[in-house]
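In the block that follows, a single chain appears as structure tokens, in the form predicted on its own.
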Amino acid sequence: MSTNSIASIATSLPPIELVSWLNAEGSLTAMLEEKAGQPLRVERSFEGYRLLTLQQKRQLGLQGSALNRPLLAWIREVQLYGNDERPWVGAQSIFPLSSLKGKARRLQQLKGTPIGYVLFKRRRTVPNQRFVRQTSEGWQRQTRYDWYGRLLLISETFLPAFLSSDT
């Protein structure tokens, strides 16, 4: 059951050609690969442990005293490239340590693999809650997933090269 919201904190609306991408269900990876006509290239800019900010804790749905406690998470930041030399999407994945148990531990070893290959391997959609906002880099969708009882937060920002791509 997903709850998607195109409501934005910003006063402007996303470009019409981006609305379907911001609201898309299922694997964004698969959709981007279809648009590119080839597998995505993933370049990692950061992968490791970080303490979460207050805003990130709220986005994960934490409440009350849990907001005041330090929370360590595995963070992965990547650039996704379609069929040219400019990145199409900047993405950040946040995996609270409490979510990295059992089979979910493999999320720490993705390296150059798009996360969509793992999240949507067995199911087309995963229960989620989505928020859309405009950032200084572009339009972003932030999705909180419940993947087999494990919470994770993925932010995907559509960069200017995505809108200017020919495909």
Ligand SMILES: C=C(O[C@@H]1C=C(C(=O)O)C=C[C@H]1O)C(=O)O
Given for the second form:
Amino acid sequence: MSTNSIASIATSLPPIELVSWLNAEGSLTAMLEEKAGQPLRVERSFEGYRLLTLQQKRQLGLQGSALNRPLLAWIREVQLYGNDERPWVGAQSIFPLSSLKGKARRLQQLKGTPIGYVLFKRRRTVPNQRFVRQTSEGWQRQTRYDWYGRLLLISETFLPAFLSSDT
Ligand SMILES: C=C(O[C@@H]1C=C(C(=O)O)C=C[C@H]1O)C(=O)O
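Any chance you could show the form predicted together with this ligand after that form predicted on its own?
Let us now look at the entire complex, which starts with that chain.
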């Protein structure tokens, strides 16, 4: 194997200190608060309804003709702060309208409350499928949760400040 191909494999793998975070089950909020030693601060950059893109519909696991139909969802985009003035994680959560029934309706009224406080309130883990990829902003984990039969897609990108934090 040439050194170039080794180098290309090396760049396609996350830094070792991120692996446990990218693969962790359970609440990322709880893990970040433990690392920070204080409650997470959530800054919202967007919350509202949007029509999903084809890529987002695919990431939700839709197939066939469902991909061609317009799909409206509630979107929440936030920056998560630990104990640093720079955000540690950028997160986007996608809630198809069909998922916002019953107790899930509170996911539209979170404001500064981390989703994890609701998602993991009664359980340590939630059934999910996990995908990891590298983006221009940092390594990202995408999690398709089955929360009491409701489909949620949450993408979390670990930003440079997270890697350089010494806590
Ligand atoms: C999904 C969780 O909630 C965290 C909080 C988020 C929010 O408040 O928008 C988004 C992503 C998560 O990192 C979790 O704790 O695992």
